[in-house]
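A lone chain, given as C-alpha cells: the form predicted alone.
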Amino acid sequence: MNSSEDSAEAIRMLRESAAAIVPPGGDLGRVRALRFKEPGYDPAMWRRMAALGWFALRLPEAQGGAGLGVAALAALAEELGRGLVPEPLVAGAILPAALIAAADEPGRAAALLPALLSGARTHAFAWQEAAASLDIARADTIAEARPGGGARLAGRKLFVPQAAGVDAFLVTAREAEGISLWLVPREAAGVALATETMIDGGNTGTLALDGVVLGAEARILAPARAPALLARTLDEAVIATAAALLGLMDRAFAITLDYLRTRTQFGKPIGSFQALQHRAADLLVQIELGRAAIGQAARLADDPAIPAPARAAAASQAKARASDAALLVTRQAVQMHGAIGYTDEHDIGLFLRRAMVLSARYGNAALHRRRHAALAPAIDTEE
C-alpha cells in the first residue's frame, strides 16, 4: 500500500472512530447541557478523546504520535464540527502538543507530552494581543531576562479559547533576540485569567501576567526556531477550523433539507417551492468550494516542496471562505426554518452561533482575504 493509500485508510479509520464522540445524528443535548458552564467541555470526554489516540494524531511516532498529515487532521475536526463539539480538540491539545513536541530541548518535550496527551492537563497557545491579527511577530509582552537563566513576562494575551478549563498557556514574548515561547502555569504567581462567555455557550480568556517568574526550563523555544515554527502551527489551526466550520454547515444544510422535505404549505412540501430550491442550491455550491479549498489547503500544508508563502495563502484561502460560507448556510437555515428557527429550543439555532465564534478564530474571513493578497506575489515569486 502506498503512502498516498495509507493516508486515505487513516481519515477513514479517523472519521469512522469519530462515531465514537459523534454518533449518528449527533448528541445536541449533551452540547446544550455544556453551554454557559465552565470549563465549557466534558472533562471525561476530553480524556476519551486522549485514550483515542487523537491528541498526538500529528506528533511523529518517536514521539508516541501517529504521525499523520494536515489531511488527516482536518478530516477528523470536520467530523467534530459536524456534531458541534465542544471540546477543544485543536486549541487545547493538537496545537499545543505540535509546540511542545518541537521544543529546543527533547527533554522538555518528553517531560511535558504525557500529561497532555493523556488529557490530564489542558494547554493552550496564547499568542494574539490584538483584534484582526495573525501577526506572531506582534508581541509587545516581554520576557525580561533574569540572571542564571529564565525570565520575567509581563503583559497581555486576548482571545484563548476554552480558557476556563486550561492548566497552562504556551506564551509568546518578546526577548532582546526577537518571539519566544514560554510554558506559563496558571498556577503561577502573577498570573490572571478572566473569562467571558461566547454566544455558543464556551467561552474565551484575556491572560494578564504581571513580573511572572519563569525559570530557563520554561522556555519551550528561543527566538531562532520559534517564529516559523509558530506560523506554521497556527496555518494548521487555521485548517482544521476551517474543517469544522465545513462540518458544522454541511450537518446545518442538512437537516434544513429535511425540514424543507416535510414542512408543508398550502397542501405540499416548502421544499417543492422553486424560489426555496434555487437557495438551497447556492447553498450548496458554497460549501462545495468550501470544501475544495480546505482540501487543497490541506494537501499543500502536507507536501514539503510547498514554499511557507503558498501552505500559507492556501490557509487563508480556505479559512475566508469557509468563514463566509458557514455564516451564509447556517444564517439561511435558520431563516429557511421559519419562526421556530429563531427560538433557543430549535437545534439549528446552535449552529449558527458555533459558526458565529469558529469564522472568527484564528482569523476571520476579512482578514484572511487581506492575507491571502499580500501573500499571492510571493507565490508568484517562487513559482
Second form
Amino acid sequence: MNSSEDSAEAIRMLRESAAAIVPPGGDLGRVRALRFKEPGYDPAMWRRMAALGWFALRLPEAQGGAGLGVAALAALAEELGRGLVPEPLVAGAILPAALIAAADEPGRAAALLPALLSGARTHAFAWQEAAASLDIARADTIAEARPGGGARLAGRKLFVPQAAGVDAFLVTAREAEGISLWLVPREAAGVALATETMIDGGNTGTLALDGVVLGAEARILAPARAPALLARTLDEAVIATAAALLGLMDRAFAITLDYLRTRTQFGKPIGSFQALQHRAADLLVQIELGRAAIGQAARLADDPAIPAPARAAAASQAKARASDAALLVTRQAVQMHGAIGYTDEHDIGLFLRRAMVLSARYGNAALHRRRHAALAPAIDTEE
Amino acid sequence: MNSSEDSAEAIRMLRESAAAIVPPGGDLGRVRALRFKEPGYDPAMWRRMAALGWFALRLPEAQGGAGLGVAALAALAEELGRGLVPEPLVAGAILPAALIAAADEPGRAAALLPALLSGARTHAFAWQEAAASLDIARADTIAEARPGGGARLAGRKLFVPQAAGVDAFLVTAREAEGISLWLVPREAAGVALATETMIDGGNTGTLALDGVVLGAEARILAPARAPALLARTLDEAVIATAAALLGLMDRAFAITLDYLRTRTQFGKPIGSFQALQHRAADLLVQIELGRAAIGQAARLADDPAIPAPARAAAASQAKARASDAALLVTRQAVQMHGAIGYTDEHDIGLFLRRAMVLSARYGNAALHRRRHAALAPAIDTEE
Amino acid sequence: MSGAAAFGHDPTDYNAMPEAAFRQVVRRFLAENYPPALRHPQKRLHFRDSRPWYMILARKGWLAPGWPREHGGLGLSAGRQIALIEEYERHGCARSNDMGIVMIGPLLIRYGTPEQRARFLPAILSGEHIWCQGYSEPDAGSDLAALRTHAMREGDHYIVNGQKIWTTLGNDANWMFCLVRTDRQAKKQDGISFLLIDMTAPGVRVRPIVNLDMHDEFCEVFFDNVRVPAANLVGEPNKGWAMAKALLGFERIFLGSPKQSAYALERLGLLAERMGLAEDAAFQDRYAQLRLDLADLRALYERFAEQLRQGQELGPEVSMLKIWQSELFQRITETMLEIGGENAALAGPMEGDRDLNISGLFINARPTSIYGGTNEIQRTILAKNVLKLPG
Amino acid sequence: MSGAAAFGHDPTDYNAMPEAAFRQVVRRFLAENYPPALRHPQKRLHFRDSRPWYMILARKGWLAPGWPREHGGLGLSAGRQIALIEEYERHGCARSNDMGIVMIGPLLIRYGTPEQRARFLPAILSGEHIWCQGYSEPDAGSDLAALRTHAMREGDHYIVNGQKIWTTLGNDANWMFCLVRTDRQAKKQDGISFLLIDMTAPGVRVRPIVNLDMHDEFCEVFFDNVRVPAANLVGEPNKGWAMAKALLGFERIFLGSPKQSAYALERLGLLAERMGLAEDAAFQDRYAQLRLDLADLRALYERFAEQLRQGQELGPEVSMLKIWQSELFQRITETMLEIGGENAALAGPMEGDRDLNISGLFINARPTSIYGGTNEIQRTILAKNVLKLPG
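For comparison with the form predicted alone, produce the structure of the form predicted in complex with its partner chain.
Then the entire complex follows, led off by the chain already shown.
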C-alpha cells in the first residue's frame, strides 16, 4: 500500500518534470525545427533529460537508478509523447540502460553506465533484421568466436530509431549456443551506418557489420541469459511506445476538440454538428480503451507474480490498441481540421506523422494482434 | 439496339406485373400470415405466378418460354424481393425449369415442363451437401449404376429452400464419369425429407436418399453436360438472389427514410439529426453499389461473348455486395427505428429476417469474396 | 423460514471479508443452490420461471445486496456488489424480476415515507410484490420531457390516464413505479411526479409486445381513469424526474459488462470449429481482433469498477462501456453470420449442436444498442457532457 | 505551328468514330508523344514541369476537348471526353494546369462577352494565360455564403481587397477567376460577382502553402487595393455564384474516378509480394474485399458515365462516387501501412523498390476526403438533396 502510494507520488513528480520539457501550452516550434536534419533531436536537450535522472528511471537504486517500475516509465513516455518530443528516450537510453545494467559481468555495467546515464554517449539496441518483426531469435547476424572470448560479427541490422545520433550499438548475434548481445562502437572497423529519413522528420538506421572484430569484454549478455532478458526489455519498450502513442493521440484529440469548439461554419461551431460529435465520441472510446490496456500492461509488467506469456500478451494488447487508435485519432484529427489540417504549417499533421512512426515501431497493430493470438492459449483462464 | 429496347420494355412490363403481387402500398399482412407454418407460402399464389408466365421467363420461345435474359429475371426478383414474397420463384421454378429444359433428352423436357410451368408440381434443385458451399462438384451422393441406365442414389442434400412444398428434387450425384443430375420424386421409396424453420418463417429441407432406385429416364443430365450447365444456372440463381436482396434493402431503406422524416424527438424529426443523415447517406452508397454490381452481372450473364470465369466473377461480385449491404441496411433500419424496430409487430424486422436468409442462400458475402478472388487471375485485364 | 416473513437474514459481514474469500462463498452457494436448468438462459425469463431462484435468494437473505441491513438488505459495499454480480454472471445466473430490488427499493429507502417503506419493502423481500418500471412512452423514449401520461389530483386520489411502453416484464408485475405528468403547464422535466400504481387496479390494461426474438419481454400498459391513492406519491409532487434520475446509480456499469460479448466470442470459437475454420488464417485474423476488443473492454470495465471500489461515483464517461460492449457483441454475432453460412439463417440451433443458435444470438444482440438509451444518445452524452462540445 | 498561334487544329470528327477506334487513336498518340518522365507523377506537377505536355496538346489541337470547334476546341461529346480522360488516366498522364480549359473557358463561352472571349480564349490555348480558381477563403471553405473578399466599384475599375486560400497551383498562374463580394448588404450567395484578375497586377501577393506531402500545391492569395478593370467582370454583377455553380459540370464524375484506388490497390499487391504476404490467407481476405470494393466502384462509375453518354446531366447522386472512391483509396493505403511495418514510416520509397512509397501514398490519400467538398458535405448533400431528409 505504502509502496503503491510512493509510486503514485513518483509518477506524479515524473509527469511534472516532463512538463518542463513539454510546455503545456503546446508550442511545437522546437520539435518542428529539429525535423528533417540529423541527428533528428537536440543533444543539449538529451543531456538535460539525462540530468533529470530519466535514463536511470528503471535501474535499481544500487546501480544509481530510481528503482521505478514500468508504470512510471509509461507515464513519462506518455507525457513526452504528448509533446512529440523527438529525443529517443526509450530507444536511446531506457532500453540500452536496462540491457547494460543486466550485463553478465557486473563490472561491465559499472564501467559503461556512467557515460550512458549522463547522456555523454548514446546507445541503441540493434536487433531487428526484417520489417514487421519482433522476434529477437530471428537473427542471421553471426558472432564467429575468436580466441580469447571475442568474436567477429557479420550481419545487417535494420530500423534503429534516431540512429544518426548513436555512439554505440547493442547488437544481437547468433553464436553456437544461441543469441548473444554485443556492444559495437559506431567507430569500430567494419561498421557502416546508413540513415534514412522517416515521415516525422526523424531518422532510422541500417547498420552493416562487415567482420567487426570485438574483444571478450564486448559480449554483454551470453546466450544463457540473453533471450529472456532481451524479450522482457523489448516488451517494456513496447509498452512505453504504446504510452507515447497515448499521449500523442490524447493531445491531438484535445487540439481537435478545441478546433471543433471554435471553428464556425454555416454560422455554428462545427463541434455542434452531430456527425462530428459522434465521431469524436468514438475517438474518445478508442483513446480510453488504449489507456486502460496500457495501464493493465504496465501493472502486469510490474507484478513479479505474472507469468511471462501473460505479461507479453498484455504488452501486445496495449500496443495493438494504441497503434490503431493513434492512427485513427490523428487521421480523423486531420480530417476534422479540413484543408488547414492538411498543411504542414498546422501542428496537427505533426501528430499524424509521429503516429505513423511510433505505430510501426516495435511492431504495429497487426503484428501485435498476431502475437497476442499466439500467446493466447497460454493465458486463457476460465473467464 | 432494337432487341435491347424490346428487352427494356419487357422488363418494364415484368416489373408492372410484379406490382400486382407486391402492392406498392407495402401491406405485408399476407407475408406475415404465411410465416412459421408449412409450406411457408401460398400455393394459390404460386399457381398465379405460374399463370403470369414467370416460371418460363428464361426458357426459349421454342419451349414455351418468354426468351428473356438474366436482366429480366433480376428485375422480377428485385420486385418480389421488395415485397418479401415468400413464394420460391427462383429455387422452386426458374432454376429447375432451366435444368429440365436443358435435359439431355429433349423428350424429357417436353414431358416434364408442363407440370412445372403450370405450378402443378413444384421442383427444387438439391445439390448442396455442406453449409457455406457453392461447389457443385463437392458431392458425396452416389449414383450407383443399374442395368438399363438407371441408378441407385444414396446421399444427403442440405438447405433446400422452402422444401416443404416441393414435389420433386433435381439431385446431383457422383457417378464414374463425374457429376450427373437426377430427378427424384418426393414420394419415391428411400426418400426422406426433414424440414427446419428458418428465421424468416420459411423452411429449409434436408433430403436423405437411402438407396433410391431410379430408372434411366430420371437422369436429366449426364456428366458430359451437367457441370457447366449446373454452374451457369446456379450463377443465375446467385444473381437473382442478389437482386431480391436489392429490392428488399431498397424497400427497407424507404420505410426507414419515411420513419426518419416523420418520427420526432426533442421537437425535431429524427431525420434532421446529422449523424442519422450521414448514416443514411452511407446506406444509400451501399445500395447503389449493389445495384450497379447486379446490373453489371446481369449484363455479362446475357452476353454470350463473355467467358465463363468473368461471368461467374461478376455474379460473385454482385452477391457479395448485395448480401453485405442488405444485412447492413436492414440492421441499421432496425436500429434507426429504435425500440419499435425490435418488435415483431413492426414490419421492418421482417426485412432483417429475410435478409438473413437470402444473404446466406447460394453463398454469403464471405464465400463470394473468396470465390471472386479465386476466379480473379482469370479475369484480370491490363486495367 | 415460513409464514409471512418468507425471507431470511444473513448476519455475515461480507464487507469485512477479503474479496477473494467472499467470491468463494458466493461460488459455493451458487454451486449448491442455483437451479441448473436456469443456467445461461438465452432469453430474459418470466417470473413464473425465475421464481425459484428469487425465492432461494429471499430465503438466504441475499435478495437485496445493496439495501441497508435495517431494511432487510445485506448492506454490501459497491465493490462487493460488483463482485457478487460478476459471480452471478460467471455462473450464468438468470436475471430475476429485480426492479423492486434495484430501483424502487433504494428510491423508497431514500425518498419514501416510513409508511411507504413499511408497506412496500417487506413485500419486495417476500416476493409478494413484483415491480415494473413505467418511464417510457410512445413519444417519449429517449426524450422523457415529452412524457404525457397524466395524473390529476381528485381528493385523496390521483386519476391516471395515458400509456406506457417498453415496460420490461410488465406482464409479470403487480406493481409499477411510474413517472406521470401532474402539471401540464410546467416545462420539460418539471411537472413530473413519481407514483406507485397497483397494476391489479381497475382501468390498468397490459398488452405484451412480442419482439424480434419472439419473446414477450416488453409490454404496453394503458391507464384508463385509474384511481391511485395519493399516499402512493413518492417525494414531492412535480419533482419526480430528479428522483428518478438520482436512481440511475452505479448499476449503469452493468450495461457495459463484458459478459454478453465474452459468451458470444466463446460461441464464435465453437462455431469456427464446427465449420472447420479454427485453423483458417483469415478467421484467426478476425478472431484475434475481436478477442482484443473484448480484452480491452475488460480492462476498461475494470477501470470503472475500480472507481466504484474506491467509493467514487460514475460520471457520464461510463457511456463508453455501453457503446463498446453492445457494438462488440453485435460485431461478434455478425462474424458468426459470416462464417455460419446457411446455419446462421435457421430459426433454431444448428443441427448437432443445440447450444449454437446463431440467429438467436444475432437477434439478441440487436437491441443492446437501443435499450438503456440508444447508442446515438450515449454518443451525444459523451460529446456534450464529457468532451464539452457545443450545441 | 509557331508564333502567336502556337496551337493547332485537329479536323477529325472523333464523335463520328466508334469509341473503341477513338481510344486506339488516343493510345497511339500517347505512346508516341507523352513524355515518359511524366508518367504516373506522385504529386500534382507545377506548370514548369508539366508545360511540355500542355504544349504538345496545344499543338495537336487537343488542349480543349470539350470546347466548341469555333472557339478552338475539339467539340467532343461528353462520352468521348470521358473516354479521353480515361485513356489519359490509364497511361498515367499528369494533370496539367487545366483551370483555363475546364473552368474559365467554358464559363466565358457561355457567359462572357465577345471581347472577353476574343481576349482570353486564345491565350489559354497558347499557354500564355495560366489560370487559377479563387473561390475558397479562410472562413468560407465549404460555406461560400461567408465569402468576404470585397470588390468596390470605382469608375471603370473594381478595387479588390481580401484573401483567398487553397488556391490550387496559384503560384503557377498569371490569371485568377475569382468570386468577390460586390454587395455587402445582400444575403448569403447573393451579392457575389465573378471577376477576372491579372495576378501580375500591383497589390496581388501569393504565398504558397506547403502541405503534408511537402508540396506547395496550394497558395494563399492576398489582394491589397488591387485595381481590376470593370471589363473583367463576367456576367451581371452580384450574380456570380449562380454562374460558378453552373460550371460544376460533368467533371464532377472525375472526383469519383477509380484511378487512384486502382493504382493504390496495385501498389498494395506489390507490397504484399515484397513483404512475403501474397499467399497469406489473412491478407488475401483483406485484399479480396478491397478488390471488390474497387470493382463495385467501377460498376457504379460506369453507370454515371453511361448517363453522360446518354446526354443526361449528373444529379447530386454523383457525390456517392466521391465518398466511396476517396475512402476506398484511404482504406487501401491504411492496409499498406498495416502490412508494410516500419517501411510505411519511411519518408521516401522502400529500399530496393523506388516505386513503393507507402507513406507518400498514405499521405496523398488524406485530402481526397477533404477537397472538392469534404465528405461530410457530400454526405449531407446525399441526405438532403437525394434522400430528401429534413432540416
